[in-house]
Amino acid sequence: MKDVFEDVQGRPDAREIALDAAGVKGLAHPFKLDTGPSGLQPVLARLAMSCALPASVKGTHMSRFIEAAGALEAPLSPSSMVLLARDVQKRLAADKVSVEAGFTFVLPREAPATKARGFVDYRGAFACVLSARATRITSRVEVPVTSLCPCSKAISDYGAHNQRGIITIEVVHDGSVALEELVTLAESSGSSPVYSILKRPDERLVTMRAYETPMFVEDMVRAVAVRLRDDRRVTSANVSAVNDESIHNHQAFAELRF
């Protein structure tokens, strides 16, 4: 066995292609989550990171970011990506450095009339782009909701059919933005939330509140977008809503980017 062992990663490239991203995806790492008032929680998080390739170096050193994200010691938050974006790039003296964690997490949620304890489970991401002119930080959930079918609502003699949808939101704000924020301003903009647990007075309550309150899919992306445009710690935001029609065969959506 040698005693040393070449760098084959550091050889030069003859090629002279830069690569805009190398490094690894699919990483599993458990971590503590914070999600705002909520509180912290575990997580089996899948980490994305990768480094620009200048065109002169034949390969990145995979192994250096598995080493930085067993080196995060803070709770998982948009704040601690940018730690762990800054650590990646010290490692491998990068310009430019690329993180980001997808994870499921569970937020406790009260029947509203019998106030029956139960939990509803949402994803989420949390990324950081790093560079020396810029630091992006970017949050985005999926939230489900319940919306019933304006339209059905005002032809209908009794009535009105309603589906089961998925609210996305995804913005780039300065890192003060909660999950829970994100996921509250989705589930006051559908007809009505979901809950894991609803007894007969709950199941009364939300379908009427549904029935009192129809959104179409733009109706509810316009509802998220109007909230995020007057957040002065957003810069940007990418809303869709989709849903799964209950007496189509097909799914509604509809999206905003600004």
Second form
4 protein chains.
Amino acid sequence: MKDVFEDVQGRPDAREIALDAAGVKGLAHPFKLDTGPSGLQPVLARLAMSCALPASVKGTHMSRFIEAAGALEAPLSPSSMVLLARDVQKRLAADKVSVEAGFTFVLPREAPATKARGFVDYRGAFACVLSARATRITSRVEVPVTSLCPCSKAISDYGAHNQRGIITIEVVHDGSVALEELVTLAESSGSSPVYSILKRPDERLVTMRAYETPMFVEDMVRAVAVRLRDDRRVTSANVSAVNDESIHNHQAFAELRF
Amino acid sequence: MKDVFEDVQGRPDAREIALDAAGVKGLAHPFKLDTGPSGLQPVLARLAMSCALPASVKGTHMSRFIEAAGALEAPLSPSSMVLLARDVQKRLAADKVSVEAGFTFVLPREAPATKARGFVDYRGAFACVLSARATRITSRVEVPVTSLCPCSKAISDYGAHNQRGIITIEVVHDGSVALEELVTLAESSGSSPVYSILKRPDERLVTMRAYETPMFVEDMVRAVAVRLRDDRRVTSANVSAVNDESIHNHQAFAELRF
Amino acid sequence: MKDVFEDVQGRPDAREIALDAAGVKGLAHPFKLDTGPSGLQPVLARLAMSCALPASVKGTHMSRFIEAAGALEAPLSPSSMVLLARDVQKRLAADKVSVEAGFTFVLPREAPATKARGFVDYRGAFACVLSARATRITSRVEVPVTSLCPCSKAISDYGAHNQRGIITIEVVHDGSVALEELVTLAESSGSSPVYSILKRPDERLVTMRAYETPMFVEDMVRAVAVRLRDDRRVTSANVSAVNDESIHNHQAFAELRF
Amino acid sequence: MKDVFEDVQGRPDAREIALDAAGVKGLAHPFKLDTGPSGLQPVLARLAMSCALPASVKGTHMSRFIEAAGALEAPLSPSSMVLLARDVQKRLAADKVSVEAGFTFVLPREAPATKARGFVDYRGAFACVLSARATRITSRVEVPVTSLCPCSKAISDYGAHNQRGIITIEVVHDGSVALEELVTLAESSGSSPVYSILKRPDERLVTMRAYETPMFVEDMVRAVAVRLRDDRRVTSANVSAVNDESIHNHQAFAELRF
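Same protein, different state: after the form predicted on its own, show the form predicted together with another copy of the chain.
Complete assembly follows, chain above in first position.
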């Protein structure tokens, strides 16, 4: 019988190549999510967790990442990602650790005229990178919006092509930026937010508001950036907008990093 | 040393359960594709091939499907799918055989005003099911179109929400229906076809045409059906339309089988 | 100003084509999910809801589906899907209604030797089709398993290729079959269940158990079927197994309908 | 009638925010692909093309990107991406340009014992970033391999879990590195390459070879890196390996940038 206690991962490796990351990804784990003022909601997150691997060691101990995920008691938030990263660092005696949690979440949404209630869903993510030098916290949201083409409106006697677009905001911050702030920022930077329930008076309002507020992908990115660049809590940001063009079978996009 | 010639698949199985299908899927294979009048184009198809398995046999011989794919010399078309199915039937001594090829293909597209040329891409598929009783040939296309909401137009003083929609047409036919016929049928059943290159005069034309041609998903399905139901080459059909609603984060859809 | 109360959807349609389905899909809605003995868990479901549309009517009223989803108070289960379908039927005065909810859920999982605890995630779905003649309830799970190839084992002096496979079980039933029953059935029909945390004693056990329990995709489907076919609660079933073959870049699959 | 010649994109923008990128993505275009020694093959590429946008301009001219794609006559290769980027730069009078082409391609593959012939498919991409300072050429391949776990083998009396893994190699280089070189490098860095057709003598050989060549994801990344780091044509590289673990429902991964 073979030795079940042999530590194969701990064997030395002669190639003298340190790795930036070794770990697990796609791990499903249920959490409470802190989105901000709306409070906590349950989510099923997909986790990616890794640590840097010294040149002298053959492999990492994958099961310890999963134990760390199971041990996290705080709701998912920028600050609990730091806790998770520190726990991974301790369990694996690692220099550099990276943890990321991606999830789909919802926020309640009232129709603009009738106030009929439903939910809009968003993709979100938190990440924390921990090294000897620094702790880096990142939040990201992908927010669907309506975008209506300024060019199409300007050159056509009536109508204007419009479509669903996705505004993605990723910020490195001090841990105090709530997901809902980023959602609100994105939703006020398109031609209109999208809705769950729209009765006829709502649909009329949304249609006309979008026509009155034409936005290129370039405009949407700038509309986000102009309000984000003065936020002292934000160290750096990556803002993009992608339109599933209604008149093409490809996408239009714009991007800004600062 | 073990016996490399032992036929494990051919072992008897005592559970007395015949299977409807055993085979391979997701197999990539390069072919020429016959789309119709535009002629042949290269495609990388994904193949699914299976045969019914008698209760008395443990497993099928998966490698023979791949050999059949490699032996097909004719371009991909409804009729060559019959050849492929018959070859599989022979190689596996099977009663019932099913083969399917899915692929992305392109057709040249001129802008409506400037005639600037580009390509539009579509998903397509051919299938053939061969049994003792019958040979069944199926063709399917998924065609992007612009759809503009009749309700939004009717109740708004200006503008109308529109978006990219996908019209899917699947027909069981006598083998003589070309993919391009189905594409043309779908593209003339939305508010407007989509385009590759659109210069300003083209964008104006497309915007105004869509505004003049409002279509619900229900309208698009009926517009296809009304012309398909009298086609004697078609035995049965499944027509659907799905809109990536520009004012919602969900889809609207309609479907008809006949 | 246009008439916001004009019922465009209610306009007559002259084409005399009734539709099988018109509705919404991809709608995100948070629910409690009833998986069986383990109790309730929160999920974010994606809903598809539709009703048949008479030939005389132009379009359906999409917002009413979303209102029905919001009004469902019971946890997601086969029986609450019937309630949802009936509510849709009433709100839309429809003859035939179809509702479906798809979701990712988790179940707790202990490692086989160390009993270390984690979660395994599964895709699941409930559906209900309501017509004048009948109420049809469907449950579906997609369950990851380890599968080890009997042929590879039989013809090789050591080792055997194995991989992650997915067993999908879809049953039409009387409403009393719990999701967890289907998960348990699938997990006991492969070479081994998959796990979240595996420490070395667990990995040894799982590796050797899989080697001792070789299964073709055909075997896995039959192993499910042999126990499902005598279940009087089940009217009909569709069982399939798909292997992401570790020695190929395509999948092997088998399927049975009964 | 509105003025179809109004240049809405060219309007000044007062927000004083320059964008890193504005352009199109997801554009399908057929090309010949140069993979290296095996010669040219047809592919349907998805293109992403963008240019930096000065703060003074409202929007980019999206149709010009598509015209550039249509004007490229050379086969897709690292060097033709430079031509495409330069053409975009000229058509849009842009300072900084980025072009990327992603595609699925195949290479012929012989079974190791019987020499039966089929194809293996891979994802690949070329990119070129052009700025005042530099021209940066990137090539990427995603290569499926068999990986067999060294720990599982070492601690189990028989068997060892294995699975399909993906090795991704992305290199910034001088334009002379062929895709096929990267494929060969990746395929010789796992426990075994994957195959299309495998008859029994082939399956025996592949099974035993994988058992004799156990590799962690960490090992696979190092095996690639050790041969890539001395290649003078390569400026920088990003190498990763991801295993679809056969005993888990998540992935193990490792990554190295140098």
